[in-house]
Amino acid sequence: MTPALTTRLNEEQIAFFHTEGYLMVPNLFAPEELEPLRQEIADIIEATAQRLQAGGKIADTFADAPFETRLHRLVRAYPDLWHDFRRAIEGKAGGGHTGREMFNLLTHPRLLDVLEGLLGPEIIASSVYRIRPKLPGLDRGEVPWHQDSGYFSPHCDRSLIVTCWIPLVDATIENGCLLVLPRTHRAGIVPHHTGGHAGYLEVKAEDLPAPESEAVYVPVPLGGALLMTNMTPHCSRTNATDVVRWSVDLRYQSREAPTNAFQEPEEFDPNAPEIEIACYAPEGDFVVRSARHPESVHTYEQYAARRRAYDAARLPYPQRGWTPLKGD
């Protein structure tokens, strides 16, 4: 019997999220609802492989390999081309991947219904969303301890920004599901350092708000999602399987939090009041639900145009004064 899909968070789930700093929601999507995005990503891999083959850089495109393993086989055979595939998948030249199926997931009504229980009916999709292919044995695949607020402007530390981490395959301990430190999100931001593993921000073990021994793995089945606050410390370990642990992380906030969803990049003013400066100014937020102003909800075309415009503007990244790991 197929489990019923989650349509709204109940009071117990909402209380767990606020107390523990995270919540795993199973059965948020039927697996087939995620297939269009998987196929959109697969099409990018195919187009990139064909381009590289036409340029004489690869011989075998592994066209018969399934979505779960094809990128790993390509990178294992041609490790020097990993960054070509990564740039194509993440869409760095266009302000992040802006495919229609990504937009359809970002605006999925059932997902927004769940988020409404945490953020209310006025929901902004934060500009910072990413596609994450964690390849088996890939050095960059490990992500050190951090809080998402470490990447945002400090004036947003007092706002709730919900991370919605959605695997596109079963996320297990073996292939690198996330670890979180429960009940530590209310301690506030802790010191981060630049120059961490693979270039990520990193929190040293001694700076964590609780011992690493209290961390819990959070496996998430295909169709489920892990929700976290922007203050929840989390990390992920090596993928020890032969399957790519595909996932996307999406972020949402209320309309009351600082946002640039109603600004064009040329309107950015670093001296404006903090409430008028987005938590992550280099990329464009967009409205995904509004009970008060439904006309403000961005269409796919508006969303894609905003992403491209912000990417071209090259606005400054948030400055938090984090120190490098070396030279402390």
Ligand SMILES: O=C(O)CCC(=O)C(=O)O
Contents of the next structure:
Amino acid sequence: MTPALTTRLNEEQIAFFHTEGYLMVPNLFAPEELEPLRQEIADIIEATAQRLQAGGKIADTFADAPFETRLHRLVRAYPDLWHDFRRAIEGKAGGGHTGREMFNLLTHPRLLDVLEGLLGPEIIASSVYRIRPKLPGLDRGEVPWHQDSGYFSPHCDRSLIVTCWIPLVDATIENGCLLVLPRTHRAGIVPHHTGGHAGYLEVKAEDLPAPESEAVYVPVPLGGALLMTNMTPHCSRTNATDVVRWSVDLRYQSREAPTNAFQEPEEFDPNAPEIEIACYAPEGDFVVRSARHPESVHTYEQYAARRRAYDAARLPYPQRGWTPLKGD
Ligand SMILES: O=C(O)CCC(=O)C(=O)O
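Got the form predicted on its own; any chance of the form predicted in complex with the ligand too?
Below: every chain and molecule of the assembly, starting with the one above.
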């Protein structure tokens, strides 16, 4: 029997999120509801493989391999071309993929109903969303300990920005699901370092707000989602399987938190009051739900245009001044 889908968070789930700093929501989507996005990404891989084949860079496009393994097979055969595929999937700035199915997932009514339990009815999709193909054995796939606020500007430390991590395959301990450090999200921001593993920000184990031994793995079956606060320390380890651990991480905040959803990139003023500077200024936020101003909800075309305009503008990112890991 197909399990019932989660349509709203109940009180117990909301309390768990606020106490523990995270919540795994099973059955948020029927697996077939994620198929259009998987297909949109599969189409990019197909187009990129064909382009590289036509350019004489690859002989085999592994056309018969399924979504779960095709990128791994391509990159294992042609490791130098990993960045070509990555760029095609993620876009220049990481969140550069603006396909219609990405938008459909970002604005999925059931997902927004669930988020409403945490953020209220005025919901902004925070600029930072990512597609992550965590390839077996690929070093960059491991993401070191961090709080998402380590990447956001300090004036947003007090705002709730919910990370919604959605795997596009079953995410297991073996293929590198996330680990979180429960009940530590109220301790504030801890020191991060630049130049951490694979170029990510990294928190040293001794700076974590609780011993690493208290971390918990959060496997998420296909159709589920892991919700976390922007202050919840988390990381992910290696993928020890031969399946690509595909996932997307989406972020949402309330309209009360600083946002650029109502600004064009040319209106950016680095000297504006902090409340007017988005938590992550270089990428464009957009309105996904509004009870008070339904007319302000961005359409697909408006979203795609905003993302492109911000991508092209390359606005300065107010840095937090984290020190480098090496030589520290
Ligand atoms: O997907 C991963 O392995 C890491 C994701 C992550 O760190 C994040 O969404 O902030």
